[in-house]
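Consider the single chain below, provided in structure tokens and representing the form predicted alone.
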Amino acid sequence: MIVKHGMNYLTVLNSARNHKLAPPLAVLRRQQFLIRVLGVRGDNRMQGSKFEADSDNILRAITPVFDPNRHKGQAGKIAVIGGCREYTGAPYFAAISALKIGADLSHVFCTKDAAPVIKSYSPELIVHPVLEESYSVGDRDRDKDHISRRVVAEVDKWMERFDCLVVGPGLGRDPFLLDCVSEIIKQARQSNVPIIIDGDGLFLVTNNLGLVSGYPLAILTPNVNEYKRLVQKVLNCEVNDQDAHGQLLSLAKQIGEVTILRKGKCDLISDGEIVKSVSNHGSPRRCGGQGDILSGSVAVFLSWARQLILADEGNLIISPTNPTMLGCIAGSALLRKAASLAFEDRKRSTLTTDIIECLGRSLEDICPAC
């Protein structure tokens, strides 16, 4: 049998069974899967060349090592800001991730009904049910605007004990929350807090976009969808695959001195300065939570990069020196190596569990912590 260029799968397959060479079927779909995997890879390898990060050195550069004079909340203290009636995965992931990788403390803010059983899930974690809902809320604007500005004043006295704040995971949209959530953001920028919006976070950003632009320590991940939405909305078209480090140069300029991490078969960061690319090999298994590790890693990674840039006082021999775009930068690597290490030990049946569960092998193979 000869099979000549530009012949699909089916029509090889085909063609063999009349010819009856055909393989078994289990061993054609593991040969299709191959290619169609290598060539992924290999395309994702070829458009992102020129933009592709350092990412194993970003993340040496960016971990701190170990001294027995730093004290408890010197490697990052987090906190989350998300989690209601009907979503307390997510807020769990993201803050569960920011120990996994290394930071000393990590705090959830939740709403009340959401609170038991975040705290169930695991006691390493500081959980305040402090948020409110509608349902929760008098109908009448006077006890709205208490019951907000309490919820407000709740989070605000911990802020200036945060490293950063990420904001959105199992958030939910439910309007009264919202409307606090906005109010806790204009807090963080306040108070110089590195923010990271994820999740319903994005939907609520992507309606105000007053709440992130000009905020230099801001961090946008949308997924696909809701990356569609942003260039809709600030770009006023659709999304340019064949243009796809331009459009995202263009969007984050556009929205102004923030930074987005753009996810995706190959995650692109832009901060409206520079475009850089992540393509490092993941997982082909897509369950849901993954982008919560991601918000969670990067929280921590862009703690660590700033910290470590203002300690330096400008020595720092790296690129990119925006702390952001390290963030986001070490933040992807590391889950992709860790979804990696997950997917060849469990293979269908990984869960977000098991990926958590690699973060810290995942840095320690790149960075030794001895």
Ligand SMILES: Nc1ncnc2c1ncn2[C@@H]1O[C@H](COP(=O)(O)OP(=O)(O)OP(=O)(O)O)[C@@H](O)[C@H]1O
The other form holds:
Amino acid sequence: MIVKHGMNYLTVLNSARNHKLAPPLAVLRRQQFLIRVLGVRGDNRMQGSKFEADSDNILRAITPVFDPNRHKGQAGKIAVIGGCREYTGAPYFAAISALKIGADLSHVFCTKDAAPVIKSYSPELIVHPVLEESYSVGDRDRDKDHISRRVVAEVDKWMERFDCLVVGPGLGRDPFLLDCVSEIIKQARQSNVPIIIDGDGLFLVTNNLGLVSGYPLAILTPNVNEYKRLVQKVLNCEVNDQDAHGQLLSLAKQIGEVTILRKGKCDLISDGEIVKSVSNHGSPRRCGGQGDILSGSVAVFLSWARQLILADEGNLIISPTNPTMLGCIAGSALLRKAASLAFEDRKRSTLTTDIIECLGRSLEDICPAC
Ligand SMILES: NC(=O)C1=CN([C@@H]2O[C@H](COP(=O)(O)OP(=O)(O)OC[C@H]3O[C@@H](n4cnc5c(N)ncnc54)[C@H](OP(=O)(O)O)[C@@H]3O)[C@@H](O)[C@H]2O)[C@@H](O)CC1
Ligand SMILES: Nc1ncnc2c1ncn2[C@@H]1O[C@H](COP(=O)(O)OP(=O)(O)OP(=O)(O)O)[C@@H](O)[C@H]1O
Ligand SMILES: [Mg+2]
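Having looked at the form predicted alone, could you now put up the form predicted together with the named molecule?
Okay, now the whole complex, with that chain kicking things off.
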């Protein structure tokens, strides 16, 4: 029996039954595999479309060359705001990915409980145990005010040094903690520091859009669920995949000046002016943490793109020209390439840490260090 593209597993099985040719299990498995492979490639309608970003050239254009005159910090200082009792992996994935791509320094601001755990994953990260959750604060409003001011001040004293903040991976949803993070976002805006909002940061921002509205250095990176919540809140309707581009454009416009990276089978990116897609082959594994790699990666590429645009004073021949768009395109393309390499190697056992190990090789393939 010939397996054709468009046939699903049941069609194959039924067809085999009808022909009284029940194939051995191994053959069926092989056919199921072929259908899946064909399905993934066949569905990739964005690839080669006019919306598809020229991601390899963008990666080449914004990745800085090594220069012996540069000092520590010039290739990027990133801070992740996240990590609580439940989640220690997510902030680690984001922060270590930033370093593996080429940032010089990566900080994590997390709760006291999460800090020793995150530190133990890696000596490379600078971990600040400054965030507080309700259970550790008590009920007295005076204490809360005092602690909140202290938390915000602890982060703020570093703020000017950061090239980008990633707010949300593994942050949790504790109300007191989220109030403090709202203040941290306001301080970052005042200092003109770019902010990537991911994970629980999106829960916070969806309920208080004023935090990012009108800030062109804000990037939101929603997954399927987070996007649905944003669309419902902002556009007052359901997600419309028939007009995915139009809806994303409206969403970014309606929130006001932000850039949105909608994650999925194909990543869609819009700053409210244009829409671009990144659909290079990724991995079929959907293990948790890939979005965290993405947020850390986007932080680095956004910092590099911004540096380049500021240094080049408008002479740069690259499209699009918005650094937040460039950061999203580069981050998405690199993560997908690394995921694909990791999957080639590890197949079903591919984990987020395997993908992180492929980030360097993936960038090297496109843009060699020397
Ligand atoms: N190792 C760690 O420390 C990691 C920590 N992480 C941190 O966890 C926090 C919460 O983030 P999140 O992504 O679990 O929250 P959200 O999107 O609300 O999902 C909640 C539930 O919605 C569902 N669901 C999810 N995706 C779906 C889909 N595509 N299509 C349909 N349904 C979907 C699914 O529900 P289920 O299918 O189990 O019923 C899921 O359980 C955040 O801080 C993040 O950074 C992660 O980064 C991973 C690694
Ligand atoms: N169906 C898919 N096929 C191929 N790649 C995908 C698919 N869904 C997501 N991705 C890729 O995985 C990356 C992470 O997206 P995902 O939806 O898993 O984020 P997330 O849920 O926030 O992850 P995390 O577990 O870190 O919170 C995206 O950038 C996207 O490129
Ligand atoms: Mg996520």
